[in-house]
Each structure stands twice: as structure tokens, then as C-alpha cells.
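A lone chain, given as C-alpha cells: the form predicted on its own.
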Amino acid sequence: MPLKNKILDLQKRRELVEQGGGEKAIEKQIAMGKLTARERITSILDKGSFNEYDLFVEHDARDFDMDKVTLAGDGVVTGTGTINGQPACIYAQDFTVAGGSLGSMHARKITKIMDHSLKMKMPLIGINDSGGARIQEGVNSLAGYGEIFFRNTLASGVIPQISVILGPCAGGAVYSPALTDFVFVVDKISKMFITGPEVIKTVIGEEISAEDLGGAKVHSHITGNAHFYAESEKECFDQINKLLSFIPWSNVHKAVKIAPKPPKNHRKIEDIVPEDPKQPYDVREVIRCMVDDSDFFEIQEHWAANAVIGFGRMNGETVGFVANQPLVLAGVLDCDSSDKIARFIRYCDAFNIPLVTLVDLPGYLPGVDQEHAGVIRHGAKILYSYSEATVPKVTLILRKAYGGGYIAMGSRHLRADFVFAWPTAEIAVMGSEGAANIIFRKEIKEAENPAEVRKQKVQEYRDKFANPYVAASKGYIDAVIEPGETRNKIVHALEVSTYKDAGMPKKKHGIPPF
């Protein structure tokens, strides 16, 4: 056959496979408000950069008449491209082909691109849209999931792993996204659950919709399994691109530095935080007064909202921010916010991203529910993560820093490199009112006017202990600074910490309080 004819044959074969499950299946996909697998890939990558591999891979199943069935690309599209000019690996399950079900060759295509991303130190983006394991392939399908999970774990902390849920992701399939760094979901499209509504109805007789069981809002607002929530696929893809603009491509690099920009937030930082420690405020406004161009990219915005985490830049360099949020539960630490903070600290540490911590909390959330939910174990995760982290760590105490909360939130005692405090900071074992009630209990009880004496004692305790100067006198605070000095002080602290060497003890690994 002449070369010209061979090229025509190749083109026809490509076109046939690229049709996926066929015209009707694609129309059904579009009717559900979903893009096709290749459309999703090309929407995320730079225009014209996608290079597809293993286009002609086919399943090798023979049971249940599978030898008579042809599945285009075995239901998954894999390849490489660029994002913001930088190379990345990507795969997308094709729901138009056998519901995107995972068989052994489908899994082999995924694990092959995963191996490539790890070897070449490139980010990995996985788009999940699958009915789950291919039942006709039995244990081979389960083995495929296991191979994927192993590689997720191997790549953890080495390259960024991003999961995008754009359809169903059920059964064992959910554990791959759970092992990755960031999970993106889209309203009315994303579904994640271990057991679907039909199984729940059969086993326990309870009827529930897929949306209520494991929809996008469930996982972004309630479970915390998703890090980013979007109203549309386009918004989701924009979020992915923005995230990748902040983070490094692997653990041997730093995030790309861009030209520094001053904050554009015109509100003065000292006007944001009320002097009354009982008055709430939005700590994100404080962050926006500090970061370049006032551009703060929040992560897990809707879950455990009493803590705020995310990325910003200072002097052009990416910084990870951890902050208490006084708008929600007074910024206390509880089980969920502890998990949220601890995991983010470990991500930043793995990928060489300095940490800035903003402190304003009365401590850990008290109550039977929290104690029974394991707040001790969950709270210990923050202590472990800060102590273990070797990246530059800068802490700023804005107002309240009481008890265990003071220690946990990046204190000097957990080896913060620099600790600053505003004059409004209150560093103490507990709040002034509670402390006065205990210390001066007898005097207050025996006084002719207990209420007046109590008021005096509260003020006495506040004047003596609820300020930053006692801690500063012990060297636990490096400097008490004016709010207007905040950005310059933190930028300088990060600059002088650039070549930090923590000198941690040699060991295989520690045992975190999982």
C-alpha cells in the first residue's frame, strides 16, 4: 500500500476512535450539560498543545461476549500538553464509551500516563467521568484501581495531582481522587459516593437522590472531600489554571516568581480588625491587604469555614496562608478545621511553599460532640504538621491567642521562624473573663458588689497578661509591630528565610495522628 493510502487509513482510524461511543452517545453527553472527554482536555490545556497517546488501545476481555465488542480507546483519553506554557500530563474518562467503565487496559492507559508524569516531574490532571469498575472484567478491573491508587501514593508530595469530577465517580473509583492533592467539582454534574442510591435503597430501604448523597455541594460544603466548587465546567477549568499558576510543577522546584505588585485593596489594614476582641471581621480582607495585587486564592472556601487557607503572592513569590476566621465560630479550632489546616501545611511543606499564619482564636471548640468526635486526635494534626514543616514559617498574632490554640497556630514553640504581634494581641492561657473568675473567685464571691469587683479583676488581668508584651519579654514574640508595617515585615522575614535549613533528625518517617 502506498504511503499516501497508509496516511489516509491512519486518518480514518483516528477519526473513528475520536468519535468515542458514537453520535447518539455524544448527543446524550451534551444533553446532560457535559463536554466530551477531548473537549475537556483541550479546554484545560493551552490551545493546540494536546498530544494524545495510546489512541488505538483496546480492551482484552473475552468473557460475556466482550470479544465481540469494540470500545474506542477503551473509554479513556490520555496524553500531554502545556498549561501556561509548562508541560503537564492529563487523562479524561470518556463516558460515551461503555459509561467510562474501568477495565484492565483502561487502567493501564491511566497508569502509563501517571508513570510518565512522575518520571518527567509534571503535574497530573485526571478527569473522572465513569460508571465504575467494568463488571465483565471482574478482578482485573479491581486490580486496575489498585495500580492507580499505588501510583497516587507514590507521586504524593512529588508532583501536583489534580482530580476533576465531571460525572459519576463511584465505588472504589473515589479513592484515587481522595489520594490526590486537589479535587474539583461542578454543580449538578459531579457525583461521588462509595455506594450509590440504588444500593442504599436495597440495603437499608432509604431513598436518596445522587445529588443529595454525593453531589458537588455535599463534598464542597459538608464532607470536605472537594477543594473547589464551580457552577460550570468552564469555571472549573479556570480554577484549575489559576491554581496551577500558584504552585510549583514538582517538589524539586519553587513556584514561578512573577513581577511583584502592591496590594490594590484601598482599605487600611488597621481599619479591618475591630479593637473589641468580641467583634468579628473577615480575615480574608487582612490577607488581601498583604498580598500582591490583593489576589488571594482560597481553598476549601465552603468547608470548615472557621479556618481560611489558600495561596497568595508576596513580592512575586507564592505563599501559603493559614488563618483563623473570626466570622465563623469566633475562629475556633475544631475537628474539621484542624484537618483542613494540617493537610494544607503538609502540602505547602512538600512543595517548598512558605507559610504565613494569622492568629485570632479563643482556642479549641469545647463540647461533648467535639470530644467524642476526636478533637484531641484531630487537633494534634496541626501540632504535628507545623512541627514537621521545614519551609519558612512566619506567624502574626492579630488579637486573641489563647491556650492550646496559641501553641497550635504556628507558635515559636513549634519552631516558627518569625513571630510577630500587633499591639492588639492577647496571649494568655485563657480569656480575661474566664481567668479572672478562676484566679479571683474568692475575692469576687466575698465582695459587697461582686459584679463591680469582677469587672475590676477582669481589667486587672487583661492589663497584666492579655497583651503581647509578656510573651515578647520571654522572646516568644520577635517583634510587636504596627499594623501598617505588616506587609514589609513579613516580606523581609520570607526573604531572609530563603535558604533555611531546618536540620531535622534523620528517620524513615514519623507517625502522624491520622
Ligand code: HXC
Second form
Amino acid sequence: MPLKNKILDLQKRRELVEQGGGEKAIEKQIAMGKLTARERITSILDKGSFNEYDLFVEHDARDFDMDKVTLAGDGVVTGTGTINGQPACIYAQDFTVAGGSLGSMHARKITKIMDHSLKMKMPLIGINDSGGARIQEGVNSLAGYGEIFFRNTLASGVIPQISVILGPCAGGAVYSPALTDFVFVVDKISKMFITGPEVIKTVIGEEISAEDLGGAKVHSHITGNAHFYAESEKECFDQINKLLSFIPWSNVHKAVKIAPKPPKNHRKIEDIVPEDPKQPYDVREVIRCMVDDSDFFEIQEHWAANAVIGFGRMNGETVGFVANQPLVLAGVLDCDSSDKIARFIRYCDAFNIPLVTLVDLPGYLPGVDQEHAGVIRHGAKILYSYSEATVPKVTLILRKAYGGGYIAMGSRHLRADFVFAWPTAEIAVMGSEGAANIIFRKEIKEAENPAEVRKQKVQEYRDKFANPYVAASKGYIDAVIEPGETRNKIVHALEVSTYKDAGMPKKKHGIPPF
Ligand code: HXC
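I have the form predicted on its own already, so could you send the form predicted together with the named molecule?
The next block holds the full complex; its first chain is the one shown before.
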């Protein structure tokens, strides 16, 4: 066959595979408000940069008449490209082909691209739209998932792993995302569950819709399995792009530095935080007063909102922010917010992103529910991850820092490098009222006027401890600063920490309170 004809033959073969599951299946995909696998990839990557591999891979299943079926690309599109000019690996499951189900060759395509991303140190983006393990392939599809999970684990902390849930994802199709760093969901399109509604109906007789069982809101607002929620695929792709602009491409790269910009300063930082420690405020406004261009990119915004985590830039460099949120539950730490904070600290530490912590909390949340939910174990995760993190750590106490909350939130004792406090900081074992009630119980009880004596004792305790100066006199706080000095002091602390060199004792790995 002459070369010209061979090229025509190649083009025809390509076209055939690129039709995926065929016109009808694609129509169904579009009717659900979904893009096709290739459209998704080209929307995320820089225009014209996608290079596809393994287009002609075919499944090798023989049972259940599978030998009579052709599955285009075995239901997954894989390749490399660039995002903002930087290289990335990507795969997208094609729901139009056997529901994007994962057979052994489908899995092999994914693991091949995962191996590239790990070897060549570039981010991996996985677009999941799959009914899970391909039922006809039995243990071979389970083996495929096992190979993916293993690689997710090897790559953890080396390259960023991003999962995008863009369809009904069941079984193995949700466990790989659970092992990755960031999970993106889209309203009405994303569903995640271990077992779908039909199985639940059969096994336990309960009827529930897929949306209520594991829709986008369930995972972004209730379970915390998703880190970013979007209203449309387009919004989701913009979020991915923005996230990638903040994070380093691997654990040996630094995040790209951009030209520093001052905050937009729409409000003065001291006007945001009320002096009365009981009054709430939105700590994100404080962060926006500190970061370049007031651009704060929040993660897990809708889940465990009593803690705030996310990225911003200071002097052009990416910083990870951790903060209590006095607007929600007075900013207390509980099981979920502890998990949220601890995991983020480990992400920043793995990828050499400095941490800035803003403290204003009454402590850990008391109560039977929390105790029985394991707040001891969950809360300990924060202690562990701050102690273990060797990146530069800067802490600022704005108002309350009581009890375990003081220690947990990036204190000097867990090796913060610089601890600052505003003059409004209150550092004590607990709030003045609770403290006075306990240590002066006898005197209050025996007094002629208990209410008056209680008031006096509360004031006495407040005068003694409700300030930053006792902690400063011990050197637990490096400097008491004016609110207006905040950005400059933190920028300077981060600058002088650039070459920080701190390690951990030699060990295989620690045993965090998972
Ligand atoms: C083979 C599958 C499939 C699967 C879907 N399909 N899931 N084929 N194996 N796991 C096929 C369907 O037969 C159908 O083929 C096409 O994909 C589209 O599926 P529909 O059911 O028509 O779509 P929809 O109504 O949108 O429902 C999507 C769904 C449902 C919710 C995902 O298909 C479903 O519940 N699938 C099974 C989910 C599941 O239990 N998976 C196994 C998980 S166990 P045709 O030819 O009709 O178009 C697992 C083990 C790993 O993953 C665990 C590791 C820890």
C-alpha cells in the first residue's frame, strides 16, 4: 500500500476510535449536560497541546460474549499536554464506551500514564466518569484497580494528583480519587458512591436517589471527600487551572513565582476583627488583607467551615493558609475541621509550601457527640501534622487561643518558626468565665454575694491571662505586633525562612493518628 493510502488508513482508524461509543451514546452524554472525554481533556489543557497515546488499545476479555464486542480505546483516553505552558499527564474515562467501566486494558492505559507522570515529575489529572470495575472481566478489573491504587500511593507527595468526578462513579472509580490530593465535583453531574442506589435497594431495601446518596453537594458539603464544587464543567476546569497556578509541579519543583502585588486593601485589617472576643467575623477577609492582590483560593469551602484552608501569595510566592473561622461555631476545632487542617498541612509540607496560621478559637468542641466520634484521634492529627511539618511555619494569634487550641494551632511548641500576636490576643487554658468558675468555685459558693464575687474573679483571671504578654515574657511569642504591621512582618518572616533546614529523626515513617 503506498504511503498516502497508509496515512488515509491511519486517519480512518483514528476517526473510528474517536467516535467513542457512537452517536447515540454521545447524544445521551450531551443530554446529561456532559462534555465528551476528549472535549474535557482539550478544555483543560492548553489549546492544541494534547498528545494522545494508546488510541488503538483493545480489551482482551472473552467471557460473556465480550469477544464479539469492540470498545473504542477500551473506554479511556490518555495522553500528555501542557497547562499554562507546563507539562501534565491526563486521562479521561469515556462513559459512552461501556459506561467507562474499567477492564484490564483500560487500567493498563491509566497505569502507563501514571508511571509517566511519576517518572517525569508532572501532575496527573484523572477525569472519572465510570461505572467502576467492568463486571464482565471479573478479577482482572479488580486487579486493574489495585494497580491504580498502588500507583496513587507511590505518587502521593511526589506529584500533584487531581481527580475530576464527571459522571456516576461507583466502586473502584471513587477509591482512586480518594487517594489523590484534590477532588473536583460538578453540580448535577458528579456522583460518587461505593455501592449505587440499585445495590442499596437490593441489599438493604432502602430507596435513595443517586443525587442524595452521593451527589456533588453531598461530597463538597457533608462528607468532605470533594475539595472543589462547581456549577458547570467550565467552572470546574477554571478551578483546576487556578489550583495548578498555585502549586508546584512536583516535590522537587517550586511553585512558579509571579510578580508581587499589594493587597487591594478594600478594608483595614483592624476594622475586620471586633475587639469583643465573642463577636464573629470572617477570617477570610483578614487573609485577603494579607495576600497579594487579595487573591485567596479557598479549598473545601463548604465542608467543616469552622476552619479555613487555602492558597494565597505573599510577595509573589505561594503560601498555604490555615485559619480558625469565628463566623462558624466560633471557630472551634472538631473532628472534621481537624481532618481538614491536618491533611492540608501534610500537603503543604510534602510540596514545600510555607504555612501561615491564623489563630482565634475557644478550643476543641466539647460534647458527647464529638467524644464518641473520636475527637481525641481526629484532633491529634493536627498536633501530629504541625509537629512533623518542616516547611517554614509562621503563626499569628489574633484574639482567643485557649487550651488545646493554643497548642494545636501552629504554636511555638510544635515548632512554629515565628509566632506573632496582636495586642488583642488572649492566651489561657480556657475562657476567663470557665476558668474562674473552676478555680474559685469554693470562694464563689461561700461568698455572701456569689454573683459579685464570680464577676470579680472572672476579671482577675482575665487581667492576668487575657493578653499576649505572659506568653511573650516566656518567649513563646516572638513579637506582639500592631494589626497594621501584619503583612510586612509575615512577608519578612517568610523571606528569612527561605533556606530553612529542619529535619526529623531517621525513621521509615511515623504512625499518624489516621
Ligand atoms: C460493565 C457497565 C458497568 C460496569 C455500567 N456499565 N457500569 N458495564 N461494568 N461496572 C454499562 C451499562 O451496562 C450500560 O451499557 C452503560 O454502561 C451505561 O450504563 P447505564 O446503567 O445505562 O447508565 P446510568 O443509568 O447512567 O447508570 C450509571 C451507573 C450504573 C449508576 C454507573 O450503570 C451502575 O450502577 N453500574 C454499576 C455500578 C457498580 O456497581 N460497579 C461495580 C463497582 S465494584 P449499555 O451497553 O446498556 O449501554 C468495583 C470494585 C472495585 O468497582 C472496588 C475497589 C475497592
